[in-house]
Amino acid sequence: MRKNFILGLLAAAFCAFVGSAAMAQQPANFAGGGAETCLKCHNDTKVNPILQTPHAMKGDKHTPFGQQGCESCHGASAQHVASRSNKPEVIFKGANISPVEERNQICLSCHQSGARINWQGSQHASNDAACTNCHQVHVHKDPVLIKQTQAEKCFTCHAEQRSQIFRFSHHPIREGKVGCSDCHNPHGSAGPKLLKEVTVNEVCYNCHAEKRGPLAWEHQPVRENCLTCHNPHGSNQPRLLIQRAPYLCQECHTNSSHQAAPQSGQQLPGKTGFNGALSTNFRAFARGCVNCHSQIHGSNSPGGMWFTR
């Protein structure tokens, strides 16, 4: 009896140093109770759906919830709890936002290494752009992360790509089947435009590998970049191109062997009309070069070297 009496005092101390133990590494200034503390006040249908989020993991000592709840991120609130007139450390959106520094700081604490490790100095934080002006924390999914509602979001800032999407040639951005994401990286980028990769083929590679090669006999203009011939965003002309064929090819060959130059009236050689006259070549004029000229991304048949079939 003296034995259990011995064992229960050690265990009363011990969870007595433990208590004192877990008290000195809870900040005084930290309210406690987790976020119970705060759904008190806070318990409506803007903020409850965190808790079904991987945010709320208790179980797991990286999230906000495994540490000190809602605190967390919004920084120790122990006064805020004591009086409503006495604001959290850090508030996302409101009258008193705090300044995006202070907002983008809380979540790279976390968040900071995988996609968002060139997120320093990228052209979305050169411009002030906060992690909450584009990701929503408490909701059950960040429509920002769903491909089919994702473009909307980058489409409150980027209004010229949304009425690009809506021209007869487009990626199937508004059908939800190409989301923004899988040519941008919004977190920072090596390459220009935040794109993915470090080059635009290389973004276009990633789906359209049969343009990769390697090719024994290459266009130039297609190995230097995509762009020179097509508009990503959308188009009127078919194929994303930027200008309707054979324009687009004359941009560059003015002086084709054809002689074949339609907004300047000339033909193809030998073609004669009634009366002996030369008449317009048809396959030149309104049908564009890759009438013949089908492999304009490359060839490699060993008589390739004009693209043709």
Second form
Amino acid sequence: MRKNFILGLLAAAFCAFVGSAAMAQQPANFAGGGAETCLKCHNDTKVNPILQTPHAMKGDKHTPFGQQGCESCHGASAQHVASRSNKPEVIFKGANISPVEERNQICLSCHQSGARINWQGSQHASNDAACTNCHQVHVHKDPVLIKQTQAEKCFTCHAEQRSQIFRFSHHPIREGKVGCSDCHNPHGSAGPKLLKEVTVNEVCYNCHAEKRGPLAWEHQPVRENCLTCHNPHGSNQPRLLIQRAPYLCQECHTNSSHQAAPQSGQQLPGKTGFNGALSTNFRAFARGCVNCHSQIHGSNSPGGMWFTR
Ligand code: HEC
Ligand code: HEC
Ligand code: HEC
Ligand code: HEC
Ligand code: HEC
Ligand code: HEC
Ligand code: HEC
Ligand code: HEC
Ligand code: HEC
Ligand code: HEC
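Output the structure of the form predicted together with heme C; the preceding block shows the form predicted on its own.
All chains and molecules follow, beginning with the one already shown.
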């Protein structure tokens, strides 16, 4: 009994010794020899398109191929090379896939800075998204980096935005002219909703610079938030509006001197039938608020205080 116990202790100590020795020697578990070692068996079309990508620039020591070759991403794989029943250390796909943190750690070891400075704690990181949910590396050109194909990748998880951009009025995303990443940084951001800028309006001004101003006559809600009136992805109303005029305007203008005010007793366009009467006021005809108030985003005209010019 006692003898067995002592033997057990000795065995445990021995294992611990061998274990730590193996740990210390881990770098020796790289098969080495660069990509060629692996390509002996893996030179097929699933794998070899990577040879035409920036990752395969052998002359650049920042790239995987400039370091441990395939093993820069798949980890030390000498045992796999010796016998296929051993798996490479890091697997990005399929039944033996490695945990998300392990996979992301590989990519972040080279890509932590720059656009990914806010990755930790971002919406995607904290919902266990992997770099490789969006990125493919064994292809000539990663589809998520191409405007025309990027959105499809996002739609695998964001079905609501997919239905929005198929609405009547939409940013030309499905036409391939605007990408999700023109407004969002999927790697994390200092602003809300993974936006590239700190506020919504700053995002919009990047392309609609004429709306930035400064303007002599400003329309307060425009300054505050474009999304008070617009949906950024798509809408069934014209011009990405969340509602048609006059309803849109009447959310706020219920007390104006003319027919903007339901309380005035005068009829409003579109309100016809609301209390059984027909609109007779010319101003209100055909939901025309912006027919007259055409400078709805603000005006620089000396007489533009009503946004009519
Ligand atoms: C002697 C041939 C051979 C060599 C050399 C080889 N592999 Fe493999 N590897 C295979 C085979 C065969 C499979 C498929 C095994 C299976 O399906 O179970 C495989 C599977 C893989 C997988 C997928 C594992 C999985 O479970 O999904 C990866 C990743 C991989 N190899 C990477 C490498 C890397 C990196 C190297 C070089 C360090 C390498 N292989 C060298 C034969 C080889
Ligand atoms: C930049 C990191 C990176 C490098 C370098 C890299 N891989 Fe991969 N590998 C991946 C990722 C990520 C996947 C998952 C599929 C994808 O994203 O295309 C993968 C998938 C694989 C698979 C599974 C293929 C499949 O479709 O089932 C094999 C095999 C493989 N890699 C072998 C290699 C070999 C061999 C090399 C070197 C020639 C290599 N990898 C270099 C990241 C890398
Ligand atoms: C050993 C360092 C290293 C590792 C590991 C690495 N990369 Fe890279 N990657 C680079 C370098 C260097 C470039 C080329 C310069 C650049 O664009 O930053 C690059 C380029 C890229 C690009 C731009 C490709 C293009 O066509 O312009 C993407 C996307 C990318 N890597 C994603 C990944 C992902 C995802 C992983 C993990 C699966 C990964 N990288 C792992 C070093 C690395
Ligand atoms: C939700 C999707 C998504 C995830 C998750 C994601 N990316 Fe990206 N990544 C993109 C998109 C979209 C672009 C193109 C950005 C652009 O065009 O401005 C990009 C661009 C890149 C680039 C090339 C341009 C650059 O910024 O240098 C690299 C490198 C990169 N990603 C690495 C990573 C790494 C590393 C991770 C994981 C920590 C990751 N990405 C996670 C979508 C994603
Ligand atoms: C693997 C699934 C997946 C993919 C692919 C993906 N996302 Fe996400 N995304 C999520 C999850 C999960 C969240 C957090 C929960 C939520 O808000 O829906 C999220 C959150 C977001 C948010 C922030 C929402 C908020 O409420 O703060 C934006 C913006 C976003 N994703 C944009 C993108 C873009 C752009 C792409 C493509 C480049 C993309 N996502 C690809 C899963 C994904
Ligand atoms: C023109 C700029 C723009 C483009 C292009 C764009 N978005 Fe957005 N997105 C926004 C703004 C602004 C918000 C913030 C909405 C809010 O605060 O209510 C947003 C919000 C989101 C949200 C969070 C929605 C919610 O209800 O919280 C997701 C997810 C999202 N976008 C995904 C995408 C995807 C996927 C694409 C590409 C198909 C895309 N976006 C393209 C501007 C844009
Ligand atoms: C990357 C550039 C870009 C950004 C950022 C951007 N837009 Fe646009 N926007 C466009 C383009 C391109 C069009 C289409 C112009 C055309 O068809 O003439 C457009 C059209 C519009 C339209 C008119 C739609 C129609 O049906 O005529 C509205 C409204 C609009 N954008 C609002 C916004 C708002 C609000 C934001 C901020 C959340 C924003 N945009 C951010 C590029 C951008
Ligand atoms: C008070 C509501 C409201 C707000 C807030 C608002 N818009 Fe508009 N926007 C409209 C209306 C109404 C139209 C349609 C005008 C028309 O049909 O003549 C429009 C049309 C547009 C158009 C297409 C026509 C044009 O003028 O180029 C763009 C682009 C646009 N808005 C961008 C923006 C941006 C960017 C912001 C934020 C800085 C913003 N809007 C804030 C109500 C608003
Ligand atoms: C989210 C609320 C909101 C919406 C929606 C809105 N406005 Fe305004 N509007 C305001 C505020 C606040 C002012 C500034 C009022 C003030 O200074 O007394 C203003 C000012 C105006 C003025 C200048 C006259 C004045 O009293 O300063 C006109 C004209 C006007 N809005 C028309 C419209 C029209 C037309 C629409 C619809 C396309 C609209 N507004 C939508 C909030 C809104
Ligand atoms: C036929 C042109 C015309 C139409 C249509 C029109 N307006 Fe006006 N609006 C004006 C003019 C001109 C003024 C300047 C003051 C005045 O003459 O009453 C004005 C003033 C205003 C004011 C600021 C003065 C006040 O009384 O608060 C608001 C707000 C306003 N309009 C909102 C609207 C809304 C909302 C609609 C759509 C239901 C609308 N307008 C339709 C021409 C028009």
